[in-house]
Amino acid sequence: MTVTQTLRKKPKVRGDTRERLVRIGTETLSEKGFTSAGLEEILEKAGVPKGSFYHYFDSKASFGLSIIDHYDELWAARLTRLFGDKDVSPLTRIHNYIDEAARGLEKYKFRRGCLVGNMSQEITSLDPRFRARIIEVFDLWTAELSSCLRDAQTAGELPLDLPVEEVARYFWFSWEGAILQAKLEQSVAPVERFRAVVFRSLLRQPG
């Protein structure tokens, strides 16, 4: 069982209409902040009357938390697939994660970024429950990457005294900045600069 499977609660989204709202909400909030994303826009895309929205969610905040759960579940599958890939070396798994993310940025023409990163930037205007949920997501991502880094230590790719959890947390904090800058520049160059610094300064092989 992976770190993600052990620690993460797996949310269930039932019902075609509710599922469609959460999926379209996830896509929209990956492009826009939660406060600037109009509920009417999401409902129109989903083909759901506004009056029906409150049949599925008691508030916009409840809707937003469901979107975070859904995004977290999607990212759990991605991290498990990439960071847990035993067919490649542990450090190559991290390169593969960065490669896939860069392709995603280009695929969506730099409109979409990290949903929880977007929400983090407007946390002071959000329901207090968002803060705890977003911190939980980053903690789980940190645990998943830490496990990959420990595999790298075992494989002799990283020094045994590397503080893996601290490095993993720094990776995600810096990663969010790189994604934001990539959207700003409309280029994967910031992601590549991030990669170069991380592997040159933090994930150096022993000796």
Contents of the next structure:
2 protein chains.
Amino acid sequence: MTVTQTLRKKPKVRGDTRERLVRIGTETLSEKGFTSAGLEEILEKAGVPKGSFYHYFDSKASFGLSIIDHYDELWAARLTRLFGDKDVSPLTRIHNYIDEAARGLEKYKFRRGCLVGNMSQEITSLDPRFRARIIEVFDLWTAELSSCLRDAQTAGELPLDLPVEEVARYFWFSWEGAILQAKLEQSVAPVERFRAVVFRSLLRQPG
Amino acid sequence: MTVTQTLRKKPKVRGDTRERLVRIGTETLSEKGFTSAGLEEILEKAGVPKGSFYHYFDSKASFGLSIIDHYDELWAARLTRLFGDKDVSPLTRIHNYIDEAARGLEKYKFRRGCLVGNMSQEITSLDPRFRARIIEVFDLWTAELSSCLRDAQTAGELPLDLPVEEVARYFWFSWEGAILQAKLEQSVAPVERFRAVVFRSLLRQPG
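Next up, the form predicted together with another copy of the chain in place of the form predicted on its own?
Now the complete complex, all chains and molecules, led by this one.
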């Protein structure tokens, strides 16, 4: 066994193990949702024995909540970076978001979808704490996109009477559907159909 | 035991049992998706012993395919009835569709979502035959809605240059997302947000 393998199998720092579990959990749930994601499978990928798991989390539900927290942080950072990018025009930022997401879908061969989308689908079978937490995540996405759309209004890229928050929420509805269809068709074509209609109808430039 | 109870527990006609299994399977998968839906739970609700199940289906996957067929038939009938309703204007038919769906969500207390939406979410873990079959279902929905949108163009309710099929596909993307959000919020509010944006931006009347 090499030094690298030893380090990989027996991380010395407590925080590392917890982080690795959450990271691998996030990947697994993005693909399979919560119910189908086996704890054993995640522990094996993380190289963590079942006994240790309960040092970090008191249940699979607590683990799920930590995974949502982690996903929330990742997305908050991504959306702030893309939608707040002052180097490009506000509508270009939305194109950049779509481009980056399309590359992500291809990179993971259309296996990974949206973690909170997956968990919303199965929400009736899940721990009731998940519901409020996932609603918060979507509210944050709406706020981040709304801010970018208001920048677009200021820049003259969108009409001033566009009901920004309503449009932002609808953008995310249709984004969830486009991702679902991309997974189904194993193709970025649905994402490009999404882009075409969004920029023709939803985010129509004034005049 | 009354006659009714006897009939319910021991249906004499082979077709009845199969139909009941498919109907209860459809309800269960609309709520939980395929992976989380336990065969035992479905058999118990249907009052069918496990041994009998295999008279009708050779596997859970075959059962799943029959459920998609059934769902497809139900929806083809519903969409033909609503989108083909010549008694009302084409855009009114789309309002009627949304109204009926909102009542359905409330009736089942926001537990039941879209069966093919649920199964698309978990598609990477499912039998590969499901993928092509679900794509067919969405293609049919697109065709039904496109036909209604073309009627709206003829009636002067929509601009003649509207890219009908592209808009129809996008309508269904966002519909899937709105249903997901309605389940999450346990409210018809997302469906009404969907309606507002669809009729303001996507299906904007000419002039």
